[in-house]
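Only one chain is given next, in structure tokens, and it is the form predicted alone.
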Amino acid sequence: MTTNILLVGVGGQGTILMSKVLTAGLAQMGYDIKMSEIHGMSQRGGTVITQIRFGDKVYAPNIGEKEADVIVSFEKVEALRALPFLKNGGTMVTDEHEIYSMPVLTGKAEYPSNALVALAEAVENLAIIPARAKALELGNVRVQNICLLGALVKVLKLKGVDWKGLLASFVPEKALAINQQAFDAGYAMI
């Protein structure tokens, strides 16, 4: 059986780092893993999507519509955009945070005020968590991604890996403690 995960965010939120830590942990668990990254003007606040597929044997990294078992979103509108990929009965974990695109900032578009309501109506297994707010509370907004990683690890029941120890391979030593706290916080939110 193959599990399909879609990570969606905006450039600069740490989507790629999260995917690297996740795939390293899955590799330690002995899974075959395929990953694909899509960077849409990510350095300018554009969408970043990472597709991760793992299981006994995986042949391709791409996830089609209605194939994602789990979607993790760093922002509400990105969660709405990713909805067509979530399979029936799939799980979505999203941060409640809002990031305004350039059209919204310039007044040419409106940010959908009903994003969370629309998600709640469309997704049976929905977890809305304050990952960014928790990261700010911990003292560094950049650990939002690791907070979301903790939540994902719990959703998928990925045991047998020292996830907090694994972080040491990916973050500088001076940032390790706060990243470990963020992982614990995200894990506790689910």
Given for the second form:
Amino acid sequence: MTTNILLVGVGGQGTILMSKVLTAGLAQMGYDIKMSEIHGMSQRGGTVITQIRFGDKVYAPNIGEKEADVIVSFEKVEALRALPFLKNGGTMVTDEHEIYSMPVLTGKAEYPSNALVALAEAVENLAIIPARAKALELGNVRVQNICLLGALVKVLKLKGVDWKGLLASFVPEKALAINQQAFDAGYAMI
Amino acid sequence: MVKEIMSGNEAIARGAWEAGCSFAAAYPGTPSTEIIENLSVIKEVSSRWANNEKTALDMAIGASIGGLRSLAAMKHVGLNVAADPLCAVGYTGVNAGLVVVTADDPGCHSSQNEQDNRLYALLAKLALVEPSDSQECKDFIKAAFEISERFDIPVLFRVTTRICHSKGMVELEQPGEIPVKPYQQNRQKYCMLPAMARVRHAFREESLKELEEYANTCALNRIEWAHDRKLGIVTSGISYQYAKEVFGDSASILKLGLTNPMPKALLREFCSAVDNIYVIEEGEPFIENAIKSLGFACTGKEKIPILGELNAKIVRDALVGQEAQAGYSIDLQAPPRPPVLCAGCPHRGFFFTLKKNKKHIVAMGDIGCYSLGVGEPFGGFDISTCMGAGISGTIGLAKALEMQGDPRKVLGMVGDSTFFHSGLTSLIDVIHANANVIACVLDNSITAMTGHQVNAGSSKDVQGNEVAAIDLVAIIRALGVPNERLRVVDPLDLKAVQEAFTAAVAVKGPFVIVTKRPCALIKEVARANAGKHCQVDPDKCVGCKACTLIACPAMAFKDNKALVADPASCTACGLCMQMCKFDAISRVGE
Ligand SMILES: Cc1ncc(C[n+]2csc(CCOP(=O)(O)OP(=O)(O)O)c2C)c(N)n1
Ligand code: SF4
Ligand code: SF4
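Output the form predicted in complex with its partner chain next; the form predicted alone has already been displayed.
Next comes the full complex, this chain leading.
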């Protein structure tokens, strides 16, 4: 069995660090892992997508439409955009945060006001969580990703890894405590 | 055995090191860039950012002939730039092993086309190696150096975005001794004058035959037999993973890793043994054509798309049939989120002014962060093709407009890295042709688009050593551009940029504008700007929206007032302040 995970967000939100910690944990659990993240043009405020697949033996590094077991979205309309990738019965976790793209800012496109309502109607396994707000409350927006990681670990029921200890090898020492708090907070949100 | 999770690019660098490669040169280009970045931290390897792909390959060829195992890396379109030395070294061959990594980009994740560079192996008569994951990136690089030396042939090492930027587990080995082969003069082999080239061409045809024998039996090409032999799949590179994902052990697979010369005997053996043949490959029907030329019928591009990138689902839908799964859909459009110039980007002041002067100007663009200026609201240029063309292309366009009686002046733009890459020779053409164009160099002191690599204008090299920075304004002056036809301006000073445009439009003949201001994302710049930002005084803001014309992603407009909605990304660049006639915006945190 292979599990497919999609992390979606906006360039600069920290999807890459989140996927690094996740794959390190999965490696400790002995899984075969493939992870794919396309960087390039997308870093300049565009949509970013990271794909993680784990299981006994994983071949392809990417995920097609209707194949994701879990999608974690760092932003509301990115959840909407990624929805076609969700497998029947899959779980969508999304931050309630909004980021306006340039076409929205210049009035060429509209940011839907009812995205979460529509998602809630369509997706049975949906968790809307205030990860960014929590990160702000903790004192650093950048730990939004680790908060979401906590939520994802809970959704996946990944046991036997010291996730908070693992964080030490990925974040500077002075930021470790706040990252650990963010992880706990995210874990508790599910 | 130590195992580590690595991207394809990291594994290529690791493999080169383990193989005793001691010279590496490249020009940045997504998805190849991290190969040199990873090699540059290994002290046994002399790594260089070259000015362009041709000079990178020239350097690597020099090192190989001199006796060092050498590697050149580039993105697919970079190989077009390096095609001249590539075809020459196909004849000369090597002394120590030479591997040329081409990182193709099916799906155009960050490129202007999706050309399939396997075809270059045929053209230049090279060995072609295609790994299918990170582990093979490392193992096959080592094999590539062996092949290169054993058959006196350069190896084209073909990867794709999905291989370069995907991670998988890799078993590490220890690097051995760095081999150095003595340099030996051999003019018959290394001087490609007509008389020698004819002889070397004949040598190459013979050596390709020997290499084909090797390809038929070597470990890079292997058959995975299934229990029954109804279905046989021939595949290479990342497509192998999709084939395994879809068919598992139910089909026999001929997995090719050494694809030029094609292992014809092996193909015959496999194709004769199975009832039906599917060829699964991204891009061109490279393997498919080889199979068909041997007289076997097979299913390939009639079902597998030639366009874009594949994945397991596309392969499954094409060859097995659509799966009936409802999936989820909502009747609600997510607004598009195209990449944009960063908050505080120096290019923004240039594009805003260009738009203001659009009545008098037709603009050509180029490849770099400034290519993002093409989008709303700037609509910065009408044409962009490839690196350097933003300057040289203007010469022809200006002539064409002149012959149609179009009074507008043609403007072209390149960044600093693109200037050193091929913009310099283009500018020489402009000056020497006395063309009626405005040539702009947008100097942000870095190669930004590909992730901030140093270039010839930098005072550090890729390994962090102090080097003499090349002064591009001094070069432009040395071309004979007089002061009255040259402006060097700060792009964040809108008045100065406008003054430069006014002067440039007023005269006939070449005019050069250099905008100078480091990219906002350079570490030192970002550090210096940390904590600084602008804010809008809502009492002074009258809601005129003038500041929104510069399209800064840090700003928003809510309840009829402008605001700096994302102070963390605002750099206090001051552009919005210059737009405001009501003094409503001020800097804080300085
Ligand atoms: C032949 C070729 N090589 C490499 C690239 C990849 N590439 C795209 S933009 C760019 C560099 C841009 O740097 P610069 O001109 O300084 O502009 P900036 O991004 O800094 O604004 C490179 C190397 C390419 N598109 N074509
Ligand atoms: S990376 Fe630098 S040059 Fe590129 S858009 Fe951002 S600020 Fe501008
Ligand atoms: S000063 Fe104004 S224009 Fe510049 S980054 Fe900040 S909000 Fe954007």
